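First, one chain by itself in structure tokens, the form predicted on its own.
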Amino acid sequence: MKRAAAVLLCLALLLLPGCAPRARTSTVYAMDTVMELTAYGDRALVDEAVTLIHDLEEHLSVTAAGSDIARVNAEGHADVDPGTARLISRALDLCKLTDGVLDITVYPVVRAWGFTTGKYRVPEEAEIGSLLEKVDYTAVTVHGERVTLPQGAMLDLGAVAKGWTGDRIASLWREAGLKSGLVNLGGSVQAIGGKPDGGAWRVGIRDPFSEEVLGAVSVRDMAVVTSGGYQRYFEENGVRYCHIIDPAAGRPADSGLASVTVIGPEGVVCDGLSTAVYVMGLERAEKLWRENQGFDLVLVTDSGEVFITDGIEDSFTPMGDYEDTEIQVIRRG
């Protein structure tokens, strides 16, 4: 399988220039991503982060023995770390948001193409129809910190863990009193505060077609995550396979879509979302964002036409070969 690679200009999203010294950072390898930590302040915080990604990992991992996940995968049921749970929750909520264009039960399907064990193949279609019965969210039960699924459903919180984490460290820093820092969880971006400078953070947005930028928008406080088709493939008999699965087709989303980034102030949120709406393509993705409130979106369709909602007109700013392209923007009018 081909991957953006692990160093940072060549994620989905990349940290613009104009960063004030005397940051503290770290770089780790978690979650089958390049991660890079910045705070403004106590070093003890980016060492407690990076504890905290490590922990995340251990409890969420859907491949690692003796994961929360794995346990529930296994057995059916299980008690989970508190935390899980809330995850868990919180990512069914997304999922019925979504009328289960999300669903985190898909990792039946999604193992079988080979995305999560590198054993890559196209499954036949009666073998796709067999495994997609077993794709159900809303039999997904969470009493307390007992996670209950159906015989042979399987969960995968691969949509929506790095916006967790993006948040987690988000509440750990905050509390501490941290005023200023930035966290690239590999495609998912975390804002706390602003720059030391009192400036917006400027988050860059990859071009799908190149590792140049498209353009960057202007966040304090805010999540910024994006997904798409170019970040995980793998090609059989020149076809290109995407990693994120349709859960109702059972196969790699083609909506007409190359990426999509969610601007929002929770990174679960923005995370699952993006997943999502790339699933759905641009009318759908259009009539969700006009039914909710509390994101933005920046979609990037396979011809090149760039979209954005309103909401970030005056601070999303087209960069490199896209600035002399159209910006066309959606409105809730």
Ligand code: ADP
Given for the second form:
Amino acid sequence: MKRAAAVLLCLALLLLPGCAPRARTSTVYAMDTVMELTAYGDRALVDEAVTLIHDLEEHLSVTAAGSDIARVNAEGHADVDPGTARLISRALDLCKLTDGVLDITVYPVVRAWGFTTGKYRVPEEAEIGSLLEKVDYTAVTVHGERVTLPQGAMLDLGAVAKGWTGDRIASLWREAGLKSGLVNLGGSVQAIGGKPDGGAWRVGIRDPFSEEVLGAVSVRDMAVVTSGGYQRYFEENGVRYCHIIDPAAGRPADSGLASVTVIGPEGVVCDGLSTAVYVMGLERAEKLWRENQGFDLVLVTDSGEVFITDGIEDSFTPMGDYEDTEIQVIRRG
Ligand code: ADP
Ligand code: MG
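Show the form predicted in complex with the ligand, please, the one above being the form predicted on its own.
Starting with the chain above, the whole complex follows.
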């Protein structure tokens, strides 16, 4: 009887609103973006995540001297952190899945256009041609912690680093027993569990043509990652050049898509695919989605049309200017 009373008391305490875990938050500037962390649990979990972010940035940055990636690029080979080796292997799988539309060796071309250094320019065709000879993810090898590149090649994990970071934070928090959290790493969102009240997280997707959101997707334990040409670009003679490069052309992607959002359980996959799908354009994206399982898409074309895949038909809600837009659903079959 005493035990039953104790159980009831515990239940009552759990149900009291004051007993719900408090939101612990932190805002961090890392990986060239503003990151926002929220955990409904211990403050220490947020602090550990911030440490993890800085640690990952130190390993993965292509520009910071002494990072794993900078060392591989300088010497052509290096022993790297086991986590970095794992990420490179995962990224190479995604390069293969996308037929090289994602290519983590495209860095010499990215650099020639001035992305990552900020010294923007439009390179000559001949220069692009000779740099493209160095671009070939299939020639990268990872044996244990040893990463080796062919002569003149360079790695850049910018297309997958934030998604991977989200995954690492999610694992850290889940292993610590956290039931509810949200991580926004500048366009790369990771939901841990649902909201503290048990409902799904509603993650906003930005309208590529304004500062508003175009809609929201309801998720639990999912990553929601957006790539778009509006995020980082420069203009010259009225032409806009974005930071996502089509490795087949050595030029900024111009596929007719203004933004791509990928929703799935793993941030690293969503991040890699969002970059690749942005380069592919609508038709190839549909094909990739039909031939593979485990992710959904929200695609916005340059003319403002919105396409979603059928897995999120019930969880996607258009908002603002898009409430009156017809949302076109891509189905399997
Ligand atoms: P963001 O970091 O702005 O969210 P992405 O995840 O789409 O954007 O990654 C873009 C970054 O990836 C670029 O800044 C560049 O470093 C790198 N990159 C650009 N094009 C490609 C590509 N086709 N394959 C792999 N990496 C790329
Ligand atoms: Mg990406």
